[in-house]
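Take a look at this one chain, the form predicted on its own, written out in structure tokens.
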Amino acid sequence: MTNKNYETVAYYPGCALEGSGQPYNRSTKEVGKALGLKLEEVKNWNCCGAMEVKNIDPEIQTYLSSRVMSIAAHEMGHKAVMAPCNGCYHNLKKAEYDLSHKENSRAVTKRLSEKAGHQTYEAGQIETIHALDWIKDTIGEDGLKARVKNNLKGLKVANYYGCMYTRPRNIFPEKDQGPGSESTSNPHFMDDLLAASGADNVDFALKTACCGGAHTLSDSDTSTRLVSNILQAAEEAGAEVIATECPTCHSGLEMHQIRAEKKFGTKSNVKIVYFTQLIGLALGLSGRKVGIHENISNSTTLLRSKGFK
């Protein structure tokens, strides 16, 4: 059943949308365009926390995004706010669920949405989801399949989630609620979407797996080590490209599959490509629309012997 809240939402990029996932930003939208789904960007958006913010201080992390929220919901006046980015989406649910539980996480960000002016934001204001959702439940696979102009069959794809998307389960009680709902032990939304237009998607095993993503400069061999292993995984498998719906994600697996090659002579051919991107090409648009020239993973070649452009 469609959900009407999800057909306009608040847009919450973040910032590694404006950066290293441009590509994954201009997707989205294109796809947004052409399912008839309307996004408006946040205004005067922020950094959600991220890594380093919660690392020293989470209750200044719990309202950054809880920042997020409060403009998406009591400036826009949206119901939904959707961040493509698994850390995005992942720290604004958590801020979500200790806004919920921790009395002091409620003192911290009353205190400072005073201090900076804005109205302070309350669990259940609005709901955070993930691009995903967005598609998965605005559209669905019925009427994905319904407007493939380009089918992805004979495309073998590795849906790749990261360790985000799921974990930990207790800030997604909307998962695991059985039929239709979206799994953490097994997730596949992203499966039933790129089934739904047309590719064929392999059993693997690693798609919860961390790719290194926090430990990619303090880190960086065993970031390699994490990512040579997703990426040898999804090869066995019999995976030509890997989809995945993580701009941090994505671009690791990128730029540790060169470092692999080079560090450590483990030499993988899978490409690396957004979710959305696959989407794009199945409904019709150009690879230059949704920016697959953008990757630094180059998977023209094999995506023009399928027969895109």
Given for the second form:
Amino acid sequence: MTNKNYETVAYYPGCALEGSGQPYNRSTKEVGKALGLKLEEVKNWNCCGAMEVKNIDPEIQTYLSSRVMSIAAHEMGHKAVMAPCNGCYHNLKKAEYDLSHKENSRAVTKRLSEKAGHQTYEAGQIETIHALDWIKDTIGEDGLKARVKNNLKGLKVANYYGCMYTRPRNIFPEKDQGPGSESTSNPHFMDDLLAASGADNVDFALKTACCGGAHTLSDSDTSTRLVSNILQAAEEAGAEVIATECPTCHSGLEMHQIRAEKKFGTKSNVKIVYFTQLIGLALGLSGRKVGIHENISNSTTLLRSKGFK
Amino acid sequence: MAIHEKHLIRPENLATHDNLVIDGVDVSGDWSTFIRTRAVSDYNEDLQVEIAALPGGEYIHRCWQCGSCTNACTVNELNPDFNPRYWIYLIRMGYESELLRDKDIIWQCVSCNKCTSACPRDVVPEGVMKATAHWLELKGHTATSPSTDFDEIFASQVFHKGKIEDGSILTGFMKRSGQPLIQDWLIEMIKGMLRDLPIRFLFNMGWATLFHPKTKNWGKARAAIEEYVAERDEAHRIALKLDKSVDLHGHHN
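Switching conditions: you have the form predicted on its own, so give me the form predicted in complex with its partner chain.
Now the complete complex, all chains and molecules, led by this one.
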């Protein structure tokens, strides 16, 4: 069942997708192309502010995110902006929430926008969606099932959503709205899409656990311990791959999987793959096309053994 | 998940006698246990106001001490001393000296927002952790934490260019925190990156170094942000009664 249509959306890749999250960028675009969905990149976009600017001053983060929404809504005339990165998605949602609830956020955003010389973004002028909403709402599970060429049958997947996609719940008013909506305590959109692609999803308790991405470099041991928990739980659940939906989580899992082995002697074999890469494979795209070879975690052998090229 | 609470009686305040006989009764060891009286006289009555003046701390006054934050906390599971509920209590009571006992771990909050999602009073405990960590730094109780170092490097790149480039954030941070770039796990990671794509990888690294990604015509936005930051700095300086010599950003510049 599809209820919303996002056939053409403004695309906000964000900084990470132009750097370490390159394979996520590539696979998202390829999947969009294969599904006949149009992505128009936000013109001359800027960083959403990430967690780091929020820590310095949350109002500046709100302004930075609002500038992206302003361009997408006012200069490009879009109704929806799609961000595959959990951090960007979260920040745009947070800015939307703050701008509709806090007078001070509105005042600071107005002041900075006017001085920067662009139209001030006001709450409600555009809708922010995640890559998961984009596929789930426009194509839907049945639509995806009908388009699958190489189904993922036999591939055991742990779906990992991380923190920023669901928390804090107040910035996602469309979630927890009963059947069909996404849940903040037990998210399932990725599970649904991968199941429609034929994957065997495992029962994974840590789908919204924290990977310690905020301190991946500044407190690496904490991050390594948190990532080790996730990797171990996924393996114990029988997963061969962990599907990710966030470049920070993805590179965090990859980096700390290596670090856990080097520093603490904890070895794990589970592979880390973006969910868009898995959907791309199911749609018949080659591993190279969706950037499997660009992941640090080497899943080529595993995927070849399952019949994917 | 159990709430690992702070024990109100500290081990060093428990006293026993190895050999003690009173009126012919042997009360050695645990039988003579008593607790040394502890009087708190150094309240900082402005503590809550100061924390509330920093970004993230605004809603601390709403807390009714239910403990949902500590119960949900990711870091508390790794270290039971990491206790947001307790710190919020100390701040609201003005127990500055008690708070300072934990000054070196407060910055370790991973911002997973489990506390903020669980809080029934919209205290935003995650924000309070950030405000408290900044307060400790600004008041000179701790050195700048690695987390703040990272935030400062990241934010300054965003303020200057509109975008960040993750490779230079990594090298910038390793340099500032005095860590060598040659770490066994980093080398292993780079080997993983080079596995199938040496040419693209080298090309990308070179490209990013030569042409730092930036937002076009960013100058006016940068000036507006910098002006705003300077105003906020001044407001924080006044709220925390800091003198002009305190460097509010980075401390390393």
